[in-house]
Each structure stands twice: as structure tokens, then as C-alpha cells.
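Here we start with a single chain on its own, the form predicted alone, put down as C-alpha cells.
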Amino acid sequence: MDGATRRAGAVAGVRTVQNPIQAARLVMEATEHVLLAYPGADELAREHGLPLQPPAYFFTQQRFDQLQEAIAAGRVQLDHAAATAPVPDPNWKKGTVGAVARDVRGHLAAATSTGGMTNKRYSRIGDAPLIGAGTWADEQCAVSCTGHGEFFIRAVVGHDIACLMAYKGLSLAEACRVVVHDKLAPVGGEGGLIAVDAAGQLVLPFNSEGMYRASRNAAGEEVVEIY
């Protein structure tokens, strides 16, 4: 989503697109459009030219047993719940990864492309391609999230943190607080987000264990963390 603009774009369910974030991209730039679904969204890739894999190029052996830990243990879990292997994989990368960046005119943008959740049912679309959901873009701030996408869902939370900061006054880092830790977390929603301001203020909360983020500003500062 561009915040200077508010124009968005997003796909869902796509079997053989590489880079989904391009694709959503190419929603927003290329169509009247906002979201589009399998098989119309992988269609729209093949037909711009984007970078299309088989469905061996998608497959890892650490998700493929988590997927059957899960249905053996008949549960759902999210897409960064403990893998199976004795000794976790330290090149292991597969998961939600979120993006929020603000340039040197203040203008935001916030993009999310999803790891989903092992042994969803019946089609099941999270929060990351619902645009003020996971993610959300406007003047003041952009929002990409990561955790229990239901949650997310209902509780709208990209653009309720959009809602408290312009409604309310609030800043961002007491909005990122309230949504995070006093509407999700009483009621089972598990999770964070990243989040960054006009004014460059950038906030990472989460009410999870934890949650890999990172961030860098325009002198080169960088942090990484997971706790």
C-alpha cells in the first residue's frame, strides 16, 4: 500500500507466482483493481511477465513436517510456530515478512507477504492481503503485521492504529500499544507488527515470545532482534 495515494494492491491463494509482493504490486499499478484470487491473480503474473515456479520450487522439508505434526496433533499453528527438527535450521527463513519504510519526503509504504498458517482449512485468506488489516498505509503511518491473522482480521488492526493516532491524537508507538497489547492480547490475539511514522519513528511491539524484526535508517543505524 502506498500511503501518499492510498492505492493498494494484493493477491491471494497464488500456486506459481515467486515473489507475491510483486504481484500485489502489479494489482495496484497495473488494474482498477484492490485484491485478486487464485486463479485470476496467477494469470495476471503470467501475463506481465513475472517470475512463475513449479510447485517443487515452493516445497521445504522442515514446513512439509511441521504441516504433518499439525494434522496428527489435529491443531492449527501459525507459520512461525517451534519446528520439528531437534536442532532448528540456522538458514531457516520461511515465514510472514512484513515492510514499512518511509522515504526522505515523508511519504510511507508498507508491503506483507504472508508464511500463512500450517493446516488451514477450506481455503482460508488471513489478514495480510486485506488491506487495513495486516497492512495498512496513509500520511501518518504504515503498519504490516505478523501472528493469529483471524485476530487481526476483526480487529482491524493496520488501520485502527491509522484511527487512533489521527481520531484520538495518539502517537504512534501508544497506538501500536493499545491495539497490541490491550485489544489483541485479552482476547487470544496472538502477534505483532512494524510500524513507522511521518516522522520517521519507527515501533516494533508484540505480545508473543517473540518476533524477528529489524531496521535501518538513512545514517546506516541497524538493528536486528528477536526478543
Contents of the next structure:
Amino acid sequence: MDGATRRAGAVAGVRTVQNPIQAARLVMEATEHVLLAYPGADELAREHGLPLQPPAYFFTQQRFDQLQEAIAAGRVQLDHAAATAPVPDPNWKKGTVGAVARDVRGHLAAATSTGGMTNKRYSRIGDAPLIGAGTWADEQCAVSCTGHGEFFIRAVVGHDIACLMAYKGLSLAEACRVVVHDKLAPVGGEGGLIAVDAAGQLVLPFNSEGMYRASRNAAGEEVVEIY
Ligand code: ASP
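Now show the form predicted together with ligand ASP, given that the preceding structure was the form predicted alone.
Expanding to the full complex; the earlier chain stays at the top.
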């Protein structure tokens, strides 16, 4: 989502697209729609020559093992919640990825890419491609979420943060605290988000045990944190 223009694009349920954010951008720039799902989304990517891959490209033993574990336990779980998840290893960590950015003019943008939850029901769509829930950008904030999507959808997390800032005058940090800790946490909405405001203030709150996160500012200062 492009905050300055409020243009947005998203795809869900794609099976062949190598880089789903590119397909989401395509929906935004090459169609008059916001969200395409299932074969129609793959088809759009193919028509425009985006890289496509066969199912084997997306297979990892780690994720397969996690799925078996979740099926055996009868659970739907976050990608980092499985007992088989090893200690953090950069070669293994291929989970949900979100990005928020502010440019030199103070324009904001957000994007979120996820494989969704492990052992989710076939055809389930989470919060990531739902504009206003898992992904949001306007003139005052850009937000990208990770966590148990059903809770983020019901809380309309991204847009709620924008509303708390616009209508209640809260800072980005205060708005994020209210949503992540006061609204999501008490009902079991495990997860977190990354957010930036028009002044470049970064906020990266989470109510889970940890959240892989990193940032870089215009001075080149980098921060990488997990817990
Ligand atoms: N929010 C994603 C979903 O519910 C999962 C995640 O962030 O790990 O599909």
C-alpha cells in the first residue's frame, strides 16, 4: 500500500508466484482492483511475465515437519510456534516478512508477505493481504503485521492504529501500544507489527515471546533484534 496515494494491491492463495509482493504491486498498478485471489491472481502474474515456480520450489523439509506436527496435534499455529523450530538460524528463517518505509519526503508505504498459519484450512485467507487489517499505509503511518491473523482481521489492526492517531490524536507509539497490548493481547491475539510515521518514528511492538525485526535509518544506523 502506498500511503501518499492510498493505492493498494494484494494477492491471496497464489500457488505459483515466486515473489507475491511483485504480484500485489501488479494488482495495484495494472488493474483497477485491490485484491485478487487463487487462480486469477496466478494468471495475472503469468500474463505480465512475473517469475513462476512449480510446487517443489516452495517445499522445505522444516515446514513439512511443522505441518505434520500441527496436524498430529490438531492445531493451527504460527510458523515460529512449532516445537520443531530450531534456534534462530538465518538460513532457516523463511517466515512472514513485512516492510514499512518512509521516503525523504515523508511518504509512507507498507507490504506484507506470508505463507499464513501452519495447518490452516484449505482456502483460508489471513490478515496480510487484507488492506486495513494486516497491511496499511496512509499519510500518517505505515503498518505491517505478523501474528494470528484471525485476531488481526477482527481488530482491523492497521486501520485502527491510523484511526487512533487521526481521531484521538495518539502518537504512533501510543496507538500501537493500545492495539497490540490492550486490545489484541487480552483476547489471545498473539503477534506484533512494524510501523513508521511521517516523521520517521519507528515502532515495533509485539505481545509474543519474540519477533524478528530490523530497521535502518537515513544515517545508516541499523538495528536487528529478536526478543
Ligand atoms: N498473519 C499471518 C496469517 O495469519 C501469519 C503470520 O504472520 O505468521 O496468515
